[in-house]
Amino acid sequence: MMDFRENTFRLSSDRNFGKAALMVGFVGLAGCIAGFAIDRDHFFFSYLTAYAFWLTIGLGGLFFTMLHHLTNATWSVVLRRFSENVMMVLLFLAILFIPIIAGIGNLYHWSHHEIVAGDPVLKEKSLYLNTGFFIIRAVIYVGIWLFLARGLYKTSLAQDKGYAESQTERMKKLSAPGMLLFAFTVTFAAFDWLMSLDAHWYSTAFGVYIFSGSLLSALAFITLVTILLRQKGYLADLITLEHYHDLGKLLFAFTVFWGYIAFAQYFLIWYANIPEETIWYRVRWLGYRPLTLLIVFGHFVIPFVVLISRGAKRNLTVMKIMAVWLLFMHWVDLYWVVMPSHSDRPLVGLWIDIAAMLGIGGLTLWFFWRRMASQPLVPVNDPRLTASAQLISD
């Protein structure tokens, strides 16, 4: 049971959830070790899927935080610390990228010299797609994300100790170029870590596709965490029904945006009908047809129909269910992106997939909860905090 200190907006006696998450993480890691021993190739693809799931949530949190500062938003002040804690999992996930580096040979066929030598397409791309440059780019991407996240978080915590206008300006100045750096790094990380699983295929929309899922999943995660805290009696007076209504609007908007990008990418490839482009979708339709249909209806149609009404956005039970559902569909979407490069049969080795999700997820949630418990749940000295708590949604 958690105890809430209303005068400081901090949690105390909060270790139960953290301990539970850590235990789940260790159980998942044990399963990962077993999966590595039994089927090494499948383990690395499962690990990449789970890693991409939690990484994209962290990146979505970073984007939401920078967007909050750039727009000088008032309504989201009470949610800012949640998005900041979400983005800070990137520090922990930077360490968890090491197994992907270790599994480059299992994941990416362009990493094998003998394969590249016999493939004209890969040979032309080898200046970019090679192990050394891949690792260098990964270090640059992660380094930029950590620089932005730490800079914003450190300034935000300094504001808790005493407000100064310079702190707000610093977060804005960091977010402005940060948005540009975020766009480039997320796009190329999506190209490197996910699209290059099939190095013959390419799509200029793929980075935006991954970004749209990142922000949608981060919004769903923030919605779920705040609702669960509210059910325990925390921040009910600060994060009101009006905030959940606005979160519902964003969930609906980025469900539509994700659907638009997903369809635009598919439509352009279908219309051009170039074999080296259509093969990516053909493989996923022939071998993963049930999951393909589930993504179409589960990731777009169902959330669209449910969240389009005002009443659904103001019903916390519906919002909680949709948040969980969207997070699940985000995993299905990433599984659909990654796994066909490994196997033409879906859900083979599902226990390894689950173990990877539990391992990375449990440890990431433990790290996230430590951050949540170590600092106030809201930016206590933000001058717009009261106005944010008094939000009246249109």
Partner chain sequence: MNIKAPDAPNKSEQPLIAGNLTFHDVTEKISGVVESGTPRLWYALISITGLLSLMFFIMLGHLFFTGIGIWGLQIPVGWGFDITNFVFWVGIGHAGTLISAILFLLRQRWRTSINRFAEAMTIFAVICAGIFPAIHVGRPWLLFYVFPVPNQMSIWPNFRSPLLWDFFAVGTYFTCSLLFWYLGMVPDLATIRNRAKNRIKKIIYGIFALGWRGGNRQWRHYELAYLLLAGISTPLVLSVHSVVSTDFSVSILPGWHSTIFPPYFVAGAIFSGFAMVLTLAIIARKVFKLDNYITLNHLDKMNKIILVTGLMVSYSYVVEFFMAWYSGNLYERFTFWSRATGPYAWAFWIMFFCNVVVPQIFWSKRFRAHIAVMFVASILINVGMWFERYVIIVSSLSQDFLPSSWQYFKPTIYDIGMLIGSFGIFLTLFLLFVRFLPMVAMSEVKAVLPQANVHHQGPEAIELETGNVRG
Second form
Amino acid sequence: MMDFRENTFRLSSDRNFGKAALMVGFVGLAGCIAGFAIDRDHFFFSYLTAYAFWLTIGLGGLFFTMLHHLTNATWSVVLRRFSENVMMVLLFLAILFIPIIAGIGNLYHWSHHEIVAGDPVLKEKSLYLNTGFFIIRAVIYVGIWLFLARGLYKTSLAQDKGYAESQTERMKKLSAPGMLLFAFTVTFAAFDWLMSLDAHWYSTAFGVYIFSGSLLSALAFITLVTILLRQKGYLADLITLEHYHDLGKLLFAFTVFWGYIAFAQYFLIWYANIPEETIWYRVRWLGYRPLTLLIVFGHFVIPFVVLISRGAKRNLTVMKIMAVWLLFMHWVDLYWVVMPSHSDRPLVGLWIDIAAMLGIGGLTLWFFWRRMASQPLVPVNDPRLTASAQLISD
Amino acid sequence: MRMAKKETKMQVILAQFDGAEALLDAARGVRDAGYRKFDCHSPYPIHGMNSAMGVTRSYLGFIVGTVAAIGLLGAFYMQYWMSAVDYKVIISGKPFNSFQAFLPVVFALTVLLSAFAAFIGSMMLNRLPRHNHPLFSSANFERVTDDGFFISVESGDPKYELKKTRELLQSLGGVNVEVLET
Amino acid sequence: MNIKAPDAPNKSEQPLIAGNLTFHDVTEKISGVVESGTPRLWYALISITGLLSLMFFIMLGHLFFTGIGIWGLQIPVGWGFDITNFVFWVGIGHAGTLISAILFLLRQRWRTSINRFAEAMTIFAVICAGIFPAIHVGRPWLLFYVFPVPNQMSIWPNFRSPLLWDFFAVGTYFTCSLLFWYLGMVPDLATIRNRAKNRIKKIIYGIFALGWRGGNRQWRHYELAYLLLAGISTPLVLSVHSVVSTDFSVSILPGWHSTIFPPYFVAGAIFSGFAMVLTLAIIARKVFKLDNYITLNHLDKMNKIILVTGLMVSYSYVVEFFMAWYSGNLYERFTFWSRATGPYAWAFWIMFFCNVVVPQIFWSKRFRAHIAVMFVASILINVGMWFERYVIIVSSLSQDFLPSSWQYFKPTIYDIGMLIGSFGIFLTLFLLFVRFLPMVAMSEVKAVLPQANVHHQGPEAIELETGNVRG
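Alternate state requested, the form predicted together with its partner chain (shown: the form predicted on its own):
Now the complete complex, all chains and molecules, led by this one.
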């Protein structure tokens, strides 16, 4: 029987990583400020891309946590605290949404009255696409996410102090309607923040598309963090090869799911060939062809081929590389969604994109790391923790 | 006592065991005694039996993977050849080689061929159908699909010796030991 | 033989199979249904369903001689009950594959009690589904044109047509489901073979049992084949209804052309399929006294899946309606507004009530365990899902871009008769199945009984830790 006291599974007090992340974050922020001064429009698009990247990881963590509670899963108990910490970055990212509000005028052409006045389609939509309502909706989305994340996290930490059956029940009770709220908020946030960059274009699957990338990147992030900690000697006997095998299966499954949704969306638009819809892909094919091909192969074909084999899922080096690769591809995917609304060619002003990624990423990781260090790395009082550690995957 | 080499007649020693755990232990015993041509029969697959018996994981996956790859390429080539080479017809202004539109059929045929490979492959690896096995002459063995756990050792095994093998099975806890022939 | 005392792996969880059964109890109970005399009720039921099937075939004969004009089809509504029934039945099938394949991959061991007859349901539903597109072509004797076979015109099938994809997808789906179902049944057929008293029975079941001996050298290939079939059935089941959805969504018709259609159709299919499994499971449980096998726990889980997929369907409705408005497209907006308020509003609100409102009762734990409530709900959901396809197909077609050709679709007696008749065929096949084949997967149920749990102790334990050798 393993000993799960509260103090057993903690990161050591050395917080070098957190400090390093914070430093990187500040360097990135400095770059952002320079970018803002030099090319304001581009800065906001870079910022939105980077923000969407880290936000979707946090949202994926929220989803995975709720899924864990709802399915009563045993195998993922050892991963629960990781996924909870991932979801808690939403707390921090809520603040980082403010620059996007400041940049509405630069990002969204529907926010300019003179453009809307001359555009009958936008005029039809102005009831929904207007600055005031946009901000109100954003507050609602973020509010719901914070409510869910905080509620789940608080109960989870209370469990570390002492187990009670009611805690498990409460987390389940919160997760069930939470899923529903999550589905709608993520969908509409995707519509508002990303799809409306091209306000004429619409796709009903767009919310599911963003969600699929979100969960995939969150899983990749959790895989990466646990493997890195394992290399430092943490939790090697709790998060075993069997868990990585299962994580690998999930990465594989959601690679396929992402590919399925991405292909379905493209395919139906390609086939029906309606000009106002195909333009979205046409722009991305004419100017962004290398990126489009990179996404097809890098986001789907390569992870599919690699992760299909059992050996790869049980090989931590391969898993680590795939996790990094999938996170990178997730960023490329979002870049590919966002940037064509700003420039005809990719990789213009790439340094601002990188600065924004480092800025938001560094600060987010610092925040994430502080969470990790302040609590045990696993839910020490979860009655299924031992069973989870003894998982046998097939 | 007889040394079985290449005989037309096959002989099998069958012993019954008391439950899955006993069968696992006995399987290890038979494995450690150096036998290769033996099998453990149970009403349901038992976890850990492969390593207890010293057999490898099934390589059916490679068969299915190969067939799937053939199906994938074959299905694509078929559609390409029919639509863009042999008889071109313009349909809804789409290119002759509309590879996007071929994917649903590519996928379906890949899956179809893989399913056949998995089914037929497993049957071939299992040497089924086979209705004339010596084991079927044992009335007791009918319980294998109900609640019986058995080990059978075939005369084709180099270490097979009627008396010794029987004693081994008995020493491992086997009861109702029978010698069966076709 | 003495079976070791049950040693539950995890005492906090409810056992999957109730009643502390031994392996032998399982064999007796499930094989008993096949071996014992035919209940009178069975004869009564099969006479009814047989008559309904007969009605179907008579109408089919009339259709062949007269043409599809006997249905209520009128341009612009070229697809009516026929394609509605097709999509409905294919959808029903999906739950079977979900239970047998996806839940298997997810290690949801509770599936073992229901997977066999859910798979059977899949196969019969796909048979019913396949009939409709085959006869809706008008000249079914020319159906072989869908096969890429050389013919005197030396022309090939149109691989750019979703209708052709349908043929390949549904054909593959049927074949894979059949193989999966049959492979899973081989050990159980061997059980019935070994127990058969009657020689003819022994030979017939024996032939189909393929000489199964239950040896581990067979199990290891068998298990991997099962796993692989589950692995390939999982994307297959997602693809089939996605392909079915492309019949509509690749078009430019408002209300049909929507990118969420593939996942939305899949969710709807699983939703209706689970409702059908639930209906059949409740009946089978009652009639054959399978309470220990299909426990309230199983029903609770199925109801949860119904709730989840029901919410996915509701989500799609919301997103579709929103997007119709958001598109700013006049035709899109009209189509959706008309669905809710126009000539087909009655169908729309039946659909809305059955698919959105009814599953909400399953938020309550009490209703998830209430047999009568869930029975009624499962039937309502199936009604709702039939109407969903009806609303999508008929309302969009009857009011398309050209108002002068708008036409209200009125079904004829043949439309309704063939819909009911297809239920007759489905239920007849199902009754034959429960009578002659083991309706619960015995070998799988035995593997989830507590006494089947083997504690790893020997050298394997170490091998397992290092992950080198897998049992």
